[in-house]
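Here's a solo chain for you in structure tokens, the form predicted on its own.
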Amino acid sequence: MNLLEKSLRFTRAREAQAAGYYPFFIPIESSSGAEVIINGEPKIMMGSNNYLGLTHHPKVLEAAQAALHRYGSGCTGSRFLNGTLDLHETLEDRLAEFLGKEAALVFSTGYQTNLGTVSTLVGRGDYIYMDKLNHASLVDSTRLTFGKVCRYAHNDMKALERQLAQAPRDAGKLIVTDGVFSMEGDIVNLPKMAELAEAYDADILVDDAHALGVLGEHGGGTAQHFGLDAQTSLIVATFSKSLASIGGVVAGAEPVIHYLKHHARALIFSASMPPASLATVLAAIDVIKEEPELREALWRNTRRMQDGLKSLGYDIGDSETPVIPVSVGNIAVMGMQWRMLFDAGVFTNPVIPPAVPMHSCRLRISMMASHTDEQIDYVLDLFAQGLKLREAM
């Protein structure tokens, strides 16, 4: 059979779009923060992770367009090489400081970091643990190690003591999770997680791809949330969120960065960030610690979404932060809700399989501080309009 030949055989997309039902790669043609336009339509971003709303800040739009002038549009080399430039290395400082460890290492991209962080370190021997939601960056990240995975149910710290205590005493040991649960909204155990490190003698490393900026009292992620920073040796994140641009870092003890500095494939072979991604990042960082009540408009946000959907009998399952997966049944119904919500100017992105099983399909919302209560309202009465179809089903 010619390799190619399975392209041929995937029609399960095309059927989609001849159906008017395809909610994915939808083109956005402008952007104000809270509302996009997609053909000539205004929609409420329901769907996007621009958490404090900074795409569209003035101070950062104006970082942006000042690095840009002064550096150009990229840097045409890797960070090894040509490609690091004096903002790279002051965001790297800012960084570690802001996430309260001695050193970081900003990489091109967030799935990029994850690669590059847990590949370099992770050698032959080692060992692992890795909860079974975690992002797919994650999962991938194990792929490229020659050491034992070992897998454990969500959150589930019984299982994953278990699986601690079967590893040999001084085997070197990696426990790898999410902060905040992308497609659950849910928080790691991280005080427990912490407890089963320090007993059998292991690291842990966080991505706080969707904690950054939303939890911590400073907006610092989930080890600040839980006053853990000194038991949390690696936190890596992504940019794309809350600081609104593209790129990743990772934070941790001076040596570890240094070593990865040097040793990181996914770092040396890899064009380095754009100046105004650098930029933007310094400028979001800055927002985060003069305008806390923007986080504290997230929240307020994210309550009152959570309160509404529950008083509807949405189930939102565990999730407690601006992540929230509403579950809708199976696939046929997720398809008919999102298109209606979508008609009636709303963007929310649609979880289906494989990603979950076929029955428990899911609408997921990403909160942001810039939501208005008339849109939140707005969104909550078409969800309330969207029991009656199901019900019609």
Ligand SMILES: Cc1ncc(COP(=O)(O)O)c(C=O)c1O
Given for the second form:
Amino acid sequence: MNLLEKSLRFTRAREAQAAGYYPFFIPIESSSGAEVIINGEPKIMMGSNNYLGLTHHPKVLEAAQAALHRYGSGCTGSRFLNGTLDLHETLEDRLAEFLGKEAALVFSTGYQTNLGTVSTLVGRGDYIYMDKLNHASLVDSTRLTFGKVCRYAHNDMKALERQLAQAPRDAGKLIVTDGVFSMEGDIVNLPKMAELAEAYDADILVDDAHALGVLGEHGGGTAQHFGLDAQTSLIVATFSKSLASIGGVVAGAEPVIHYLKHHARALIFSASMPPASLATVLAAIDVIKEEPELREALWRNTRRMQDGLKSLGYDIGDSETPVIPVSVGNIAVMGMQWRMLFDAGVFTNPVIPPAVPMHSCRLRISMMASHTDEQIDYVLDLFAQGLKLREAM
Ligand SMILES: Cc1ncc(COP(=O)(O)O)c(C=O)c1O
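Can you return the structure of this protein in the form predicted in complex with the named molecule rather than the form predicted on its own?
Everything in the complex follows now, all chains and molecules, and the chain you saw is the first one.
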């Protein structure tokens, strides 16, 4: 059979498009952060990881524009050769300080950061421990390693301990976990994980994509939230969420970062982050420091939405953060409820099998500091109507 024939057998997306229930790749025509325009109509954005609303902050936009004019639109090369700007190094110093580590290294996306970091550090004879609900980029990173991959049940520290106990005492061990889980919105049990890491001589890598700017007294992420900076060897984060840009960072001890800089193929064989994106992140870090009220607003909005959904009787799992997965039922109910919200002017993200079981599809909401009470209450009202629609089905 011809290799490309599988593309002809893939019909599900076209069927959903024809039925008017296709919720993916929707083009946004313009955006002001919490509100976007789609097909000429305004929609409340309830599906963005722009947690602090910084994509439209005046200081961020100004910094991006200035960098564009000073350095041009792109770096046209790898960090290793012609693609390092002074801005890359300034950003690395600022991020190391922000994350409480000796050094940091920026990559062009968070996905590449995970691929580059894990595949470079974990070699033959080493062990890597992965939460089953870790982000796809961490899963993919293990496909590039020669180490032994051990997966444990979600946030289950007993299961992790059983796996750690089976490895040879002197083998290299890296425990890899999301800080805030991207689909569930719950937080890793870092205190227990840190105890285990110490007992079994393992290192911890936390992916703080959804925690940076969100958790911790100064928005420094999961380790800061628990006061476990020293016990967390490596922090990875992306700039595509609270930091309003694109790119990623790994921060840790200086020799480790130096090693990664000279060995990570995802860094060396790919072009570097462009100037405007770098300047965006630098400005976003300043804003996070100068305007803690943004994080307060994010948490206020998160509580309002979580409390509202729970009081309506919705199951939001173990979410304790701005990432709120709302269980709505099977795929037909989910499609109906997603469409109803969309037509009423609300953008949410559907989560469908195989990411979740058949009967528990979700609409994933991500809260932002810039949502207003009126917007949140409007969305809650629509979720209340969704319950009635379900009963009528
Ligand atoms: C937990 C986690 N890690 C890594 C990434 C990848 O980041 P990026 O979008 O910068 O490639 C994401 C983004 O979806 C994420 O949620």
